[in-house]
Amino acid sequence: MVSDNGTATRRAVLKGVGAGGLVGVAGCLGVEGGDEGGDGGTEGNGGGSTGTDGGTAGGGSSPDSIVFGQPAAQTGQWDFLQPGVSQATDAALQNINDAGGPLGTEVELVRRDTGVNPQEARTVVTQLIENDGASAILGLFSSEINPLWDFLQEQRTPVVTPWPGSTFLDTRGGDKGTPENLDDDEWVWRTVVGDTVHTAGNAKRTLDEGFETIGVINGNTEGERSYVEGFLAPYEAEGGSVAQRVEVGLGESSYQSALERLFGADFDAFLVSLPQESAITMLSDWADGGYGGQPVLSDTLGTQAVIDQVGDALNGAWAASPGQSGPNYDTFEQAFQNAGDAEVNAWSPPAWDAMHVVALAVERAGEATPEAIERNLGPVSGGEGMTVSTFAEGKEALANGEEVNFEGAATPTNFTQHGNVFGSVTISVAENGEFTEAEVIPAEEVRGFVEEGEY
């Protein structure tokens, strides 16, 4: 579905989305050739209609269009993760539109590339809202959200994203448990567990393995620092200590000097938090230099590309990532496999959940305005009402006058007052040329590492 240059091709999209998602195809085509502006992304949406014409779940008039916008990592250092997220989003789009769409109107998805660059993300979000008429944003990374926080608050458009792990969001975002009152809302929701959760799982695993002193090497960007801080809080609270921490720039041709500084201290294991390309360079230098030691990897490094490049020296290394143990993972997996040939990654199930919970919020609200969606995200996912796993089930229940509780593929999708979700943690270990799942730490065990009210 995604060509080598990271853009969706018409033929691939048609194969992946099928006839039921043709309206969404126009949005995908908007990114062809790297077009980040102009009218390309709005083809087929009636010139960027806001999709706010009313319409009710009870049979009133339907809006002319409903547009969701997706900032995407189609270029840049995280582009290898986007195919799995795009395919999950496209599968959810087809699922929703095949069921008749919210308020009887098909959803159009407009996807635009940000390269995970904050300034480009600001431009893309503005385009999605003002030019494309998006009533909800289904993306943005930590590295984009944190510096753009005030800007995103000013937009007053819900951002429901499968990406960010930043601890910055632990006590920011959501509706503060008052869905009808927008005055205290902070408009950002995430359907993936935060770093605080899966780094706590990683810290638990490290201590359980008897590694009580560690070295740390991390990149100098928000995401990499956040991962380390999320790891160290529970690790040190439970008795672990840091012997040495080295922060490095990204994209260096060699990390030998950084490794010399890191391994100048004594420790049992070392934590690596770097983007994939930089991590491969650093770990290759580590393997060539014969430094030894137990590598503990951040969530994005448990990939085949890393083990292929670094080789057998990585055997025994592990990565902790958000678990894929939501109550309805099987429903997602079948739809995902039918939608294309991308590989599932830790952010794919949360992408499916984000699309569904927003569509259900529109259906419950009876309108597709950003404010209506914001007011209804909590109620359709908060644990009250009939449990549903698909948009079709939710649409039927709402039409019958019932409340719904969407339970997702990644987690139960029970948003906290800060718009966060909680779930299990998967530990994957490198062995014989691949990462294999070695352990799933249940959510209730990780919960003990996270202070109540701090997430």
Second form
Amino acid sequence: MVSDNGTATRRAVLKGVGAGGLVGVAGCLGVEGGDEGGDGGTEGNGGGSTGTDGGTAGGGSSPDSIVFGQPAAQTGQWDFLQPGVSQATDAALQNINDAGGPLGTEVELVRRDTGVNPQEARTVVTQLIENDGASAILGLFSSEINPLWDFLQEQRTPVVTPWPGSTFLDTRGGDKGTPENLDDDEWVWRTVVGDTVHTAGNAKRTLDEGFETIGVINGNTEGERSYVEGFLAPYEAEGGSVAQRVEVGLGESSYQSALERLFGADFDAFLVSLPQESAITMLSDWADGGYGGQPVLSDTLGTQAVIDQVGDALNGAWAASPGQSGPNYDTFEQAFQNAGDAEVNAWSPPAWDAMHVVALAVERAGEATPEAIERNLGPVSGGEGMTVSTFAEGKEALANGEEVNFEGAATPTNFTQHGNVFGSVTISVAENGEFTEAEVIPAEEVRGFVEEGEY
Amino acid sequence: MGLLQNVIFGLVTGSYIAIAAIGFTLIYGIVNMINFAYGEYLTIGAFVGLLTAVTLPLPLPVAVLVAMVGGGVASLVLARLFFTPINHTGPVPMLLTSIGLGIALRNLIRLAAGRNARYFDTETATFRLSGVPDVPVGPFDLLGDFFVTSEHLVVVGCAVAVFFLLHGLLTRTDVGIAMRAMGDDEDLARVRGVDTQWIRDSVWVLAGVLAGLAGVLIAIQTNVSAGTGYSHILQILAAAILGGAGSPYGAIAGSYIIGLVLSLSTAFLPGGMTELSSAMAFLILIVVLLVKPSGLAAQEVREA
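The form predicted together with the partner chain is what I need now, so please give it after the form predicted alone.
To see the whole picture, the full complex is given below, headed by that same chain.
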């Protein structure tokens, strides 16, 4: 504004400065979340409304932010496993960001607690996708995925999880071997071997040890039944037989009557498939009663808490869990140890693998949208490209125009058409107050116990 | 399959249900309410025992006594806060209040203690049997091949002690006689000089003490979590109703029936149906109530 005498008034100057400041602030805000994103230049500001769109790799843009969501078991009956998974995820995140991040952008991980409750998980997944802008989900247990299957399909956001063993997923999930076609995709991938695999390893171990007749005690929930069915299919197919099976409710004050019934039959070993709390009660009753026999434990019972509570009576018991001996376990182990004090568990290496494979998918896609990640999970893990074990190696190879084949810490991470991986099985034996790794059954030996096309 | 062994298991289960069910049924008989929050009193007692034995740590017998005191104090305080002010409104508002209180207590305990089960650690577990012969006691061959453990002896021993003390209380003390008088006719008891509020408070304390004892025994045998009491309240309710609500002697009988049914049904149900043993206990309850709706021993509190 100009005054009559041609000089600017003080008020006019202040108005101008104020307006300019507002425009400037508006511009800054627009970079964060505006709808007028960049156009893919090398210095582009990225994004659409979620801020996760970008240009293409090698000359593409850097999106404003890349968010991955992690539904977690920070409370609930599986919370004792979460520290090992969180630390593995954080270690992977650190390595990825140290290498410059996918598309030159740091990845942000948002972790939210579900308590492994399906209803809570539904809320958490919705929050992660809609509020936090997560372009991939790096978690969820079987007991969350199975009941939420249709909901997860509707989200059209890839779920790459280190947790679920459920046989429900044996023939569900993945991209059906057609990476470019999203129409037949089922959006759920797992970097941990399923129950079908490690129960087969457990069955093999049981037969190898000469235990050809078995008793079974299991909880009356889907997960516990699933484990037993997974075990018995190969066990009986290879000549084993079941002398007695007792199914019990969870959370009982006493399992003595159930044990009395179980041990009324003659068998060489007995399989226990119960959640930890109920298993400790049952195994304590078993120890108090002096029943003897060879305990064979489901994967989640190979923990320190079980030995601590049951005591020396458990010596010689074993648990079979997903192997921790993928081709690049050593790389993972070093990063994991540098990241904190948590105890590594069977789900830690798969968590490392999940983070890496999603980051590489973003890098290969050149953008961080859920659809782009879904299309590239298969190609970066099971292709014929250059074998890589870290994000830095993969990023460099992709920048050079090569294809990559990520080989992980838990397994080679070669996804099947159903988004599954196949790997070795670790046998841990209870001795002197702790579980010690006694044997690793190679993947190829376990493969012989699993029907082709059934996994 | 050992019938006698399963009978022993049933008697052990019945014993800790009975300890809790006596308190539950006394509240019904004298305060005239069904207290659904009673399960949480078990949980409070169990956690008090756990804190005493593991966190402090103090010897387990001391922890059991502290758990009983904790249960009694909690019961009285909660009664004064939530039930006494609405005592005149009748049984339905009291029932609804107890349901709400139970939910609130359960979630507060979960908030304070977390969702996970807690255990008496191994060292404490060894100590818990101090003064009792180191067992398993058995196996015995006298009446067939069976065994009992020192845990069994402790639980049954506690229950028997409670039964004798309760009988003595109800038949040989002024408080007990006043309780029976109130159970029979509160107005008449008041006219005859009974301090009914004091008797009510005594019942609340006694019920809480029994809940604390039952809770800590369950916790020693298994574990304790925020859901411990809730998972037992239906068994306690069934035992009390089966015996005849308001009758402590009936509650004892009902508890042992429930315990035996739980044990024997697990042993003898057809294969694949063993998980239904809890349902069998309630089936028995329904059958008994159809035949004798007042329960097996109704009104005995007045007749003792």
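Residue numbers count along the first chain shown, from 1. All values reported here derive from a predicted model rather than from experimental measurement. Whichever C-alpha set is largest while still superposing within 1.5 Å between the two forms counts as the rigid core.
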- Superposing on the rigid core, does the Cα of A265 end up 2 Å or more away between the two forms? yes
- After fitting the core, A313 CA displacement of 2 Å or more between the two forms: no
- Message: Could you check, with the core superposed, whether the Cα atom of L250 shifts 2 Å or more between the two forms?
- Response: yes
